[in-house]
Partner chain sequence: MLPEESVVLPEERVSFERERGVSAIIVSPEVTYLFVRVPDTSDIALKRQQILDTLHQANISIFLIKLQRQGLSFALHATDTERTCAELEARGYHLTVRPRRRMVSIFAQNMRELHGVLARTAEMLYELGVAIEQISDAHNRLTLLIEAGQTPEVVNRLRKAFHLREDAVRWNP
Amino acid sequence: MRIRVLKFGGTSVDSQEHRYLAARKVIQCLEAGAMPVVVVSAIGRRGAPYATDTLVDFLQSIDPTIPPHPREKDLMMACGEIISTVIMAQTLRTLGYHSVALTGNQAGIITDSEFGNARILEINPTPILRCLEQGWIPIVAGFQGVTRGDSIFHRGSITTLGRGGSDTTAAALGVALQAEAVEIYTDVDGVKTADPDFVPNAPTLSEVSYEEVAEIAHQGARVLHPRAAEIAMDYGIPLWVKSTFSDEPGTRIVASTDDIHRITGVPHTGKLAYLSFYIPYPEHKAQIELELYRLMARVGVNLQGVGVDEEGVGFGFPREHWNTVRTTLDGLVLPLGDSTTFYLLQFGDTPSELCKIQRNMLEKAGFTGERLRTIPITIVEGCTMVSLIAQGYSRQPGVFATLYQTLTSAGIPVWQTADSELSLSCIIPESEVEKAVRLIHDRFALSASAR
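Write the structure of the given chain, one chain only, in the form predicted on its own.
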């Protein structure tokens, strides 16, 4: 049985015209002799009535001071994909093709109980295979699964897989069904060398490696979720990124490319904030840094562009987490040195009321002078990260110098740098990101190097 998994994003199902174009891709798959299994995302983006963010906003509007329970929030968030699934099944049915809508549970997707960011534990492909045997086209709700049953909920609880989870659903189904390919359909022709909003003529790459596309996604490009690329890579499932709205061949994701050394693209993240901590206390600096990292992990904040020097540490994080980070750190007291020295974290030069209260209480307890030290925190809110995906080049002498010079010679300040095996990154002012992407794209001649 030849099976292909076709995943359609929110912009591919947000209007009748777009749904017909998506249905055409499904029909073409049938005509090519393969059996399609379709995965869909919620319809549209924030503001659209059935978009995931719209549903969450509605839930939180009931009382913004009381966070929804994670289980109920996942139940609400899963509704967007379920609606999209039924509508896509009906679209195919009106065109004369038998189809059936399946929730993640009905599709056999079992996850852990980490609501909001669940991991797929296993997939029982039997329900989907039986649908295919009946000649039906399964339309599966992406982004969701179900926990194993427990003493209260014998059939489990609905979970969601985190942002980009529909890509993960598609890749995992591809593995479970032993599909010949997984095709991710979006609103661009494939993986491009840069954001086409910033570089209108950015070419589409015909091939990229699993590692490259995962790195591109990690560094901000939304063309494919990195977890999907990792799943496909682990199990050797052929993966494609294509456009719903054209017949372009798209980008094929492969195990490796012919070019061991090449520069692939210039992705950028969204809005970031950057914190700098002044810690001129060598006897406790490492412990303070570790506590900061642990705290950020505990409140679910991913760090970007971590920088360390002799007297401090700094890191960026998504600006949407700013309130969480400030609430966690402002006025925080760290007892170190067997609780003989206390460190008080303070944003800026003027302490908040909480900082004043904390200091007053500690002083009353006898902690003064060197026994009570302040760690000032400097915040820069309007920043972002731009990266150069450079497989095999990231550690080659001169590449980073060229990147840095390209930005600074154009008057773009670089506040922090970071690197990995596949990329070089710079945190810069958010207002300069479009200019930076264009300059880097031109300086490294990506229009000519793409193939």
The other form holds:
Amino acid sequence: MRIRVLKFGGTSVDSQEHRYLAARKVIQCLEAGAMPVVVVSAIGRRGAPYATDTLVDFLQSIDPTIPPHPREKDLMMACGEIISTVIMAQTLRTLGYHSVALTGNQAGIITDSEFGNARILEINPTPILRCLEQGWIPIVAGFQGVTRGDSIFHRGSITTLGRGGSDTTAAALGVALQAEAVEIYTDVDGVKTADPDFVPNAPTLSEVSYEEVAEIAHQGARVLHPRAAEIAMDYGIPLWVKSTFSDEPGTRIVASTDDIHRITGVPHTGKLAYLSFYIPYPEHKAQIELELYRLMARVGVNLQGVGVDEEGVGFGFPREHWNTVRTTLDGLVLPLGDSTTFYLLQFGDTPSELCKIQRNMLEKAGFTGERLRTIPITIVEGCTMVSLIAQGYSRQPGVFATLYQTLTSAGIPVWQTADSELSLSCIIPESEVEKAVRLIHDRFALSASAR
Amino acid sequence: MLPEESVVLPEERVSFERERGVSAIIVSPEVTYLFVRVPDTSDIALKRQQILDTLHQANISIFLIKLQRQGLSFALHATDTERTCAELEARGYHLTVRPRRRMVSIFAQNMRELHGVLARTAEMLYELGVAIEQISDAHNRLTLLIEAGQTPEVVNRLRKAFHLREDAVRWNP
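Now that we've seen the form predicted on its own, could you pull up the form predicted together with the partner chain?
Every chain and every other molecule in the complex is listed next, the one we just looked at coming first.
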């Protein structure tokens, strides 16, 4: 049995016209002699009536101060995909094809019980195979599964898979059904060398490796979720990224590319903030750093672009956590050295009211001079990370020098850098990101070298 | 109308998604860590560029690159140490050279979604009295630069703390 899994994202099913185009891809698959298994996301994006974010907003509008129970939130979120399966199944039915809508549960997808971010444990492919054997097209709700926990409330509870969940569903079904390919349909022609909003002529890559696409996706490009790439990579399932709206061949995700030295793309991440702490106190520096890491972990903030120097430390974090981080750190007092020295953390050049109060209290208690030390925190509130995906090149002489020179010679400040075997990243002002992506794309001649 | 349920197929179950959490520790070969200071920090971006150009022209590869208030720091292959120092000192840079370092990389598929790996690691190293000389992070790893001699103890403690089997640790000679 030749099976292909076709996954359609929210923008591929958000109008009658788009659904017909998606249906055309399903019919083409049948005409090519393969059996399609369709996975769909919820219809549209925030604001659309059945989009996941709209449903969540509706739930939270009851009382924004009281968060919904994760189990019930998952029940709500899963509705968007379920509606989408029914609409897609009916669309195919009106075109004369036998089609059946399946929830994650009905499709045999079993997860752990981490609501909101569940991990697929196993898939029983029998229900889908049964549909296929009888010539039906199964339309599976992406992004969801069901628990097999023992408690009355957890057994059979609907779970959602977290970010990129529908891609994960498609890749996982591809493995379970031993599909000949998993095709992720979206509104772009495949994996681009850069965000086409910034570089309109950014070419589509014909092939990228699983490692590269995982890195690209992690660095901000939203073409394919890395979890899906990882599943396909681990099981050797051929994976494609294609457009619902064109007949372009798309991008094939492969185990490795022939070209071991190549520069693939210039992704950029979302909104970050960056803090730099000046700690010229070697006797307590390690302890202060440790306290900062502990505090950030305690409030659930993950750090990026961490850099240590002899007189301080700096790190970036997603800007959605700005208020949490500021509330946690500004005016914080760290008593160290058996409380003989107090360190006061101060955001920015001007102390906040809280900082002033803390200082006054400590001074009144006799902590002055060397016993009360201020740690100034330099803030860069509006920044982002731009990266160069450079397989085999990232540690080659000159690549970082060229990247840095491209940015700084155009007057774009670089606040910190990070590098790995596959990528080089710079934290830059968010206002400069479009210019930065274009300049790097041009400098490394990605338009010419993509295919 | 719905598909018939009478067709009986054997139950097949496939289990696959990667485990979450820390899955491996990889230790690099010995490297040298270099801190390059410029005598005057005005126009620092240009001066860092000159350091990078010097290294590029000398065909020296560097990694774990971090911008510093007074210049630039990076790691390099131990075999490049002498040549690199000579190139940079000839141009008047002040160098702090720390040979015999290793990079310990802690891998987790979803590192950016895991809270507390850095805090837990830093805590452990602090208790051992091991200084973290540099940190680098990526979507699937956290890399720490430490003194090579302290690496076995650190790796052993990390392995236990993250409940890893012995074969989850790989030493690159």
